[in-house]
Amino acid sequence: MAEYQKPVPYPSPETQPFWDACKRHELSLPYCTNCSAFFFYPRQFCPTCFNWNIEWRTCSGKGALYTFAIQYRPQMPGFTPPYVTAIVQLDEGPRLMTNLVGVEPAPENIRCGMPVEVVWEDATDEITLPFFKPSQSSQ
């Protein structure tokens, strides 16, 4: 594999779990078996009422756009703006910030609410990474 140009995330024992699910291509969360929610992002206790009865669970990939910003100077290294940084909302209900891709990076081409799906980049042999892209429904 080339060696990849932008930063990777660097797994925690928490987030261990949600990296190997990537590398499966599986979006994998974090899911409290007391109140019944999804949440993001890993912890070893429920953020919402604080239980430690946590498993993970795979999720469907889908959600909706809820934030977006178009960067149009690089953040980090590797970057080539520009580029569309993102906070999705799954349909599990956890936001995750990501970047979207697949569609041209200007303001008439995405809106908030529109429906996206995740995608993968495998990054190194170890970290594979979730974006997303419109799904077929919004175009």
Contents of the next structure:
Amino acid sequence: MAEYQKPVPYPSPETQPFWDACKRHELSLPYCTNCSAFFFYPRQFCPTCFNWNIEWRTCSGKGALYTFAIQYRPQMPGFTPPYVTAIVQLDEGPRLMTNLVGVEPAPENIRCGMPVEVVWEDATDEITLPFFKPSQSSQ
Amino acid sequence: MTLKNKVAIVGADETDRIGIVPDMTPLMMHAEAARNALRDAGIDKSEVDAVFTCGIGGMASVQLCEYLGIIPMYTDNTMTGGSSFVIHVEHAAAAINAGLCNVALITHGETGLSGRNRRGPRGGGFFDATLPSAQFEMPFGVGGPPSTYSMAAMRHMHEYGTTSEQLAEIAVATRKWAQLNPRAMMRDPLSIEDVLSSRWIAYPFHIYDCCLVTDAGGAVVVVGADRAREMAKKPVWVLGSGEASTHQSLLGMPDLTQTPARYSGKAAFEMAGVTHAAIDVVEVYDSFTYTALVTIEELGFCAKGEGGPFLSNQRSAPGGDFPMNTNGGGLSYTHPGMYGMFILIEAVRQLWGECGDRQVPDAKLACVNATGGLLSATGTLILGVD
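The form predicted in complex with the partner chain, contrasted with the form predicted on its own above:
The complete assembly is shown below, putting the previous chain first.
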């Protein structure tokens, strides 16, 4: 695998299950058994009710584009502008930061609310990143 | 317990030069601004017994006090980004009111522009690879204000129909104030069409939606009520104050169209007991056009989502009925990185009637709100003169 130039995450003990699942191409999020709801980013406890009994559950990988921006100047090493930074709201509720891929980065092609689904970027031997692309149903 | 009328700002000034100042370090700027503000107040350095600052290393006030030769009885290094120095005023008011100190010096200094070209090791202490933003934002090329404020603005545009033209209105009105301010960095005429045809930085932001990057320093002096009444200048009373934060990075932002100004503003207005309509001059953080727009909404000057229409038709420009960012703002005046000190100084100067061509007639009440981080932390002050 060619050397990956962009920043990669360093998993911490409370986020390791998320990144382990990404490596399996599964989107797994922490779930609070008290609130009966997913949350993100991962913590050892629920940030809403402070319950420490957390489960990990696999999500559908489907959601809607909550917001986006087209970055015309590289904000991080390894990125070639223009690129689309986006926040996706998963069908299960939580929001994730990501890159929108599979679409030309131009304002007319992208809109808040458009349906999206996860695609996987195997960045390194250890890290796979969840990117999102427009869902087939939206094309 | 309220801090209303317990303290006043009695000195406020900047470094001799702002803008492009390659021959000064941040510490030099802190010191020069401190000298100028103390001279403005007519108070000797030997009387300063409390120092509030941040942004110069991990122990900012300790460093600064060594540099200035001050042995403080009270210090505070609260670091909430650009809102820090406005929040320091509240902290100084609390400390003075508690009898822990008498003369509080709040200083700022940054070489946001010239520092880029300096050699030597960069301060790397900020970065922790296990932080949520490092794990869940940076791998996607998200980092720093343009990449994040743009996404917040886009959501606001989606939810409320805010337009690029409405954002451009703010840049143009702010430039008109700058044209009345000899110290402002950007003073060329600017039209809405100029803004809309300028290059993208991060869609939906054009370059004129984004603040400057400059070198500048500033300082203010805060004392208790009794001392304030003895000063040569009219005391600028702290009538109300508030601070709040809701998140660090976008990942933790409860709602991308809301900022903690809704909390700090509410607290400040309640403490001051004044209405929004009574405010004569409004100084808010304009790291981007959007920052000013959303802050006006969150402070309650208009209904949520109506910031765009509210600030249209050059309402915030000179001669408009909503004078805002009268020094020319971070968009056209100066923005060294943590801009909050300069909205504070401008508000004080307006209340002193020292603003020359850009003076808002008979300004008696000012609302100051500074934003820090990524729409993360805000401080609000209501200031007034008798």
